[in-house]
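This document starts with one chain, in the form predicted on its own, laid out as structure tokens.
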Amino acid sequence: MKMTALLSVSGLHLYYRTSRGPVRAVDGVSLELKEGETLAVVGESGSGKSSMAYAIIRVLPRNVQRYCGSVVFDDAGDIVSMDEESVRRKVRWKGISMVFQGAMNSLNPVVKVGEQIMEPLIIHLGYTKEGARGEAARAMVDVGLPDYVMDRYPHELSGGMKQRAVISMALVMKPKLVILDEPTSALDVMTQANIMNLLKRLKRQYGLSYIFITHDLALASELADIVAIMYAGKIVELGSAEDVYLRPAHPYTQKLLRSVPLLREDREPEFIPGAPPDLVDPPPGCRFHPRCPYAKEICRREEPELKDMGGEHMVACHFTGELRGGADGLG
């Protein structure tokens, strides 16, 4: 029997305006995801990775040109087709919680952690402050925090302590889905890997799904059960972990396993030619043909829709069938 799908996205586009054009973002993704799976989604900087993520829980800036396509989460409807108030009252924090990107400007600095940690069940679930600054306490206990963290303000805390408050804050309200947006990205090596293992047992513990946002293929293997490779806006790649890892058929995929440093091998890391298209005006055809050491006259004219390898195994290229398994991975 198949499962239902947790998350259904499907055409899914973000434009920003801008004064030189719009910022084609996030242009026609489409994924699924199952109750407690972890999707890790991987490109190098301005792919679109964080942008599907503010998309898909729709916190969007005043400077959208173009928002559209189905973002389907669990029995809670279309939150594309939302309007702004059922969104924030049966899914955002609720059902689908967002840890942004840098732990430290996610935190108000004249307001005590614990407040902070409060804050959504007061607002959102009617809670008491009491009432609340127990769920909190709780939280926090699920996180590894000492209680004294409660009446702290951020900058008292180390890197590895704010970002343990915001993972806190992200799942006091108990949801199904968290998304991780390079959660461990300004943080030294040890506290890298705590962070990791607790993202681990938060999982195994209480069943979470996760869309885990990161350009570290390496440290995306530690979590992920899906693989999905971002270039352009674009989703090239796409399935289960061990499929884009030990079978990479997309030259983007297979360049980016290539320039993973490995130390049971003696084979120097490679480079990525060029640079990431202006999403102003990306290339024709395929957008990665201008940085691809297979391109031929078809990827410059004709852009490569997603197709099936077998075993859900999704592949954006002309020449799948020839450049199949054509990286070592990550050994």
The other form holds:
Amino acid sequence: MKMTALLSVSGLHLYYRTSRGPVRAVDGVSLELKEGETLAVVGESGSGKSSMAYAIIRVLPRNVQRYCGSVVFDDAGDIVSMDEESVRRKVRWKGISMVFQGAMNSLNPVVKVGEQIMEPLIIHLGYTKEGARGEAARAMVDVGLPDYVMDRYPHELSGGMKQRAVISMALVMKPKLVILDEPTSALDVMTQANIMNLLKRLKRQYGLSYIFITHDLALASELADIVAIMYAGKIVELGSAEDVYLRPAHPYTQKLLRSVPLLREDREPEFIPGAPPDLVDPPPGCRFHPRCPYAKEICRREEPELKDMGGEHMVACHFTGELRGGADGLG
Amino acid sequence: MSEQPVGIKQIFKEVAKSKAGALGFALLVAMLILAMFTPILAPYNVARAWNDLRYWQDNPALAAPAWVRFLSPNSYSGTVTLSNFSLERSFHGQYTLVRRTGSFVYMYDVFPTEVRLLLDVNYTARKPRVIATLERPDGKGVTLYNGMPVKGENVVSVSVDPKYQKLIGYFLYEELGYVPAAIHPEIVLFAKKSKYMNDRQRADVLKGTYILEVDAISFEKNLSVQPKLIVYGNSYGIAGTDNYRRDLTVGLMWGAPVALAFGTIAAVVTVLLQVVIGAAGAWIGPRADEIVQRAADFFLVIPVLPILILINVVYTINIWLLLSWVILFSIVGGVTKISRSMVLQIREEQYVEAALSYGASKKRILTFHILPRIIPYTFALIALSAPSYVFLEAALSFLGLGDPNIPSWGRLLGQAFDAGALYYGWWWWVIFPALMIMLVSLGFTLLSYAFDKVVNPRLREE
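And the form predicted together with the partner chain, for comparison with the form predicted on its own?
What follows is the entire complex, opening with the chain shown before.
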């Protein structure tokens, strides 16, 4: 069963420099992803989900203070320590591609959609415009875009079409891993469902691996094989979708699952009191303790390690064994 | 927001659709047509003759435009040139007599401004004696010239030269019995006989046919005389003349290609340079950005006009050299700051991040993603800065620092200023060049206004 990992991340840190001090957006994240698997990264806004994605593909903002750890991808080696040029040549789009948050902004408004989809081909494979056109057209058919979209400007497309265009741009080079950063936020529910179905089909068709970043637990459940719950720059729970959804072990995950309103059950959705911590000055010990109903003295002092509870279900809580609570059949 | 036009063709279409844009385009196209026809209507050698004062001597000095005669026929006259003469040649023993006779009709209500007789004389060795007599419609004859001209062209300034004024004085003495202190031949010759016939205000014009008879007597058989009488009016051409008799129409026409070429080339080159340099600086990194921006600050504060004046003192300048200097002093500047601020905004956009993530090189992102976003604004900036370059050329020419070889609007204005044109009421000399500068600037400004509206969605009309 032990397959070699497609992506293995360990001890990944990404701190941003601000005037108030470093923001610990990603603070020691480790995870593994096998080929063909989908990892859903779930967390609140500002929990470091997107930062983790940026750290993996190494698109760093200018104010990076600390970027360390290791991100080993396939046979390309460690992305963190690689030089920029080999990341560009070996990893980007050939190995890992990314669909950025908010498709509307991922397309240049003054460049035709088709030309933007062709760009990676022209850059990486030295295609001529004519050659790239055919390849881009194929990628567009894959995501269900009619071919007239090729010569349209982004503002002439609907939100769903733009999202499809961005996805086809991510797939045009046939990468092994696609990072999807909230690919369906800002879309209406129908379009959302369409895009999710499209993603599922593409996964089957090409055996893709996804890292699916979302704040929507229900949406994550549709696609995920493994789920990582992030809180304040750390992974607090990591395991198979089944384990995390049905047997959540971390109080945060439990609370998160109970905050989802259910259609078929008469249960008040709960909420988590308090606000996510300030990442410049995170609370000592367990970062969730100020909001945790079970917090004890040790939680304020010691930071819990990510412990395996069996079956690769990892949880970072001092009381993992004791706090088993159901999520009442979600998904 | 979604209505923001994309693609250069569409932007131009939108601009042409707006009223301001259409008017701006029309003005500039009209100027362009004028500029293109200029070399045909007034060839370059005519413009080159601008500084050759003899070239213009058939024109009246300081004449208003000819079309004012339609507005006010009683106070303006045209120039009458008499150059068709009959030839009679007779031999009387030892000497030869050449008689040239010509006639013209003078029907204007005002007196001429000046009378000038040109005698082109040719002989072998011995000077002939030449006598020129003007016979007026009332039958009285007046001697204009009596002397021995040299070989070649002789200018007989009937109105100006005291030597010839004296001849008119004899005529006045016969008619009035006295000789006034100041004689105005151009009035006396064309006035009805009265005691006021030397007074422009009170004399009446004697209309009718005037006959000029030029007799040349020589002891040589080889003798020829070609006279030419010019009776200057006070209106000429489309735009009048200046104090050196130069046809202002020629100057105004040559101003168009000069202004358009200078304004457009300077604006296009400097704006494109500044946009690209500013964008590249901001995009490459903080160090490059710092260098570019400090350079821009430097170029913004150095006074270009005095430096250009200094350069002018040291080097002989022509229009292309001037253009090069202007471009050199505008490699970076205000537009650099505009394009930089736009890049700072654009580089945070997700598609730039996406492009970085799919492995586009920085150069590729600059040319593929960033510059296409700035280019539409560049049109507006070019149209906006073109008038200032038109003004700069005019200002330099006004100060006498422009290209000395060809006339330009600024130069016309400068010469008008030096001659005190406004003080003396020579309005055509000031108004037309000023109007041309204004029209070109207006064309560019309207265009930039229209462009701004199209590329800047916040300014668009509902």
